[in-house]
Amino acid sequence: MISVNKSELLKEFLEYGKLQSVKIIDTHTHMHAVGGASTPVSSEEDCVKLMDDENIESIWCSTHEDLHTSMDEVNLGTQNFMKKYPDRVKGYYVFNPNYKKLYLESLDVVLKNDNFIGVKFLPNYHNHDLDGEGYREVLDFADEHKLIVLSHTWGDKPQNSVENVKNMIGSHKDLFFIMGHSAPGNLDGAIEVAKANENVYLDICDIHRHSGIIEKMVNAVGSERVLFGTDMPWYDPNYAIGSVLFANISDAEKENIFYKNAKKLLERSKR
């Protein structure tokens, strides 16, 4: 495989153990320990060290405690992480519709804190349809302010399926929507949505581990609509980096996925 892959970026990685000429922005991460689970890293310090080791300029993050609990001060884990590493960590404001009033009352922090880039949804975990009433106000807010929305999507699993995305995006044209995991089990449907909506992006997070996925995304929608994500700390970023480097696409397309697309997305959005 190495002998026929002409990628200069791959050669660089194999020689130095990391990319040196291209920086990386990881658009789909979490942080902190999870009860009953083991992850490659869990502390903030270990996370930043790993970023340094693998030339990751910044991560876009929602911490585990913000994803899975309701708190008197919502999204406090992510805010503290951003405050500690303001140049390295951008945040998603997790919105849990089970505590809708509480979360709507705090939503303005996304506009007040420049390190928040948008909002994060877990429809299936929180038991609410992405295109349902639970998310309506926050989607309207994101649409009005041209914010980034990252939502868990997974095949045809109810509540965050491709059909839910289609129904939602039809009435929210100005937000920038990242299909988290790109709907494994129905990638063709995710590609269809992305092709029909220029503000919809595919996300390689977790789905990258399947052979040929990176090429399929790039060939279908263009490398400019594919974002690098790892689910760190669940995966070491090298796993996803290797999936891109060994893909049969050009180095220019790889650089788009690693860095340029995320950079341009931030510029396009109001963050």
Contents of the next structure:
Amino acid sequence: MISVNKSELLKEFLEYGKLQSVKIIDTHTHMHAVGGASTPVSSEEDCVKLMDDENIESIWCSTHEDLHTSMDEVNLGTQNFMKKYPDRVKGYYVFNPNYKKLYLESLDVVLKNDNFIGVKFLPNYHNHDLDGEGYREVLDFADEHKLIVLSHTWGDKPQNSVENVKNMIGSHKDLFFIMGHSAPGNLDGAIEVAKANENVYLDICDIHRHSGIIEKMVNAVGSERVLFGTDMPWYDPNYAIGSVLFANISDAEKENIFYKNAKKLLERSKR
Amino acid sequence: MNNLKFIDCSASLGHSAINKIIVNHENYIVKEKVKEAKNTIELLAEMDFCGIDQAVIYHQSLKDVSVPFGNEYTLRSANEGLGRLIASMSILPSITNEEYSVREVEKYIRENNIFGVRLFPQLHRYMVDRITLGDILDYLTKIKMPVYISPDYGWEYVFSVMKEFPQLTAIITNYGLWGSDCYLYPLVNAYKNLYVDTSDFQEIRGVEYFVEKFGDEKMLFGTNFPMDNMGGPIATLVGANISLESKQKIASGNIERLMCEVKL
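If the structure you just shared is the form predicted alone, then what does the corresponding form predicted together with the partner chain look like?
Then the entire complex follows, led off by the chain already shown.
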């Protein structure tokens, strides 16, 4: 076998089947089973065990039931998960504009519960424009309190396209905006927005799997603006870890993506 | 661990007309710009960087141009591959294209060391059934030549092919990133000559669960490059909690066995 990849981190992974010297923060996860995909592992206990196995220090999470149903009391799934594993799980408060009053009423919990780091949007799933009236108050709230906002973005989906992000971000300079999936189908546009706005981060979740994506992100915006995300329990962390480890970037840049960027973002955000 | 020998069961080279139409899951495509390998040199360089020894390849022009043109470029690329690239081929119905009769295909396979036949029925507008391809698929079944089948336009197609040709040696490939166990497991359970290309097999702890249920002989390491990067599938296998022996079978042992089983 011929190999010209000099990465010590890669060597370590190939030797032990996991990263040992670098911890990971996974900034884009969910939890529990979901109808659209097979998930052999989806319970909280099994996922935390998997985090132990893969040296994942913590995850930033919104549970599937919080994303896709609306109960009398919202975001309970994530709150219960955080309560059970306070050192391992940070939460996104899901905001569904279809029940705006309900979600606005309890939004304060984000400030009261230290394990909430911000809010999570699924604009095209929830059928609302990211830059529309449905999200206006919650974006202003996130901006005022320097919260992290993780929004699903997709290249060909008008309600959470790059254009929607561009329209919204100019008037929200104090929040920290993670472009979930980095708008697959229009990564060039996502990069353009990140270049123009220091508070915008690229998320590798899903899109990392294609050839050359990690290098492209790092070369365009710098490794400090790229965050590690897996969509767990949809996908195995090892695939995303491999996408980063085998990328033609330095080990220092890999460490930024795996851990340091998320750590710094946590320090900068929220009050 | 890092001494695993990798043979990629499915890689592509050549610039596509649109860089790149990617299957996200059945009937759902994403068009994103990815790093392609323009030619043999670039593909070998990528394989070297990732530590992949050999690959079964097809040229993108099989999809974008035509079967004869794509077969020629696939073969030309493989011949430039320093013994590391193995050409697959594609076919058309022999009733319309005599150069794909059993006799001609047998000759082409024999003369060019072909491994694997790829079908693009939606792109090339034909049916994969006994009426249209019965002669050639019976022949490929007989000689145990693998046929690559993708559910990129839906899993009904895969099920219908396997129902009609249950002894066919088939490799399920390019099925997108959403976990597909509810489709895949029944197929693997029902058809003893059906194999799964690992390139899109991203589901959480999916390799472990698959191996536990079906053993380690039904998976073939693949990258689906450049729709997938090469590192993701490597790390998924290396990081899986299965034995080193099982990893080696999936990485290259199983496909080497299939190569030996082809009887011309």
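Residue numbers count along the first chain shown, from 1. Treat the numbers as computed from the prediction; the structure is a model and nothing was measured. Only the largest set of C-alpha atoms that superpose within 1.5 Å between the two forms is called the rigid core.
For G35, the displacement of the CA atom between the two forms, after superposition on the rigid core, amounts to 3.4 Å.
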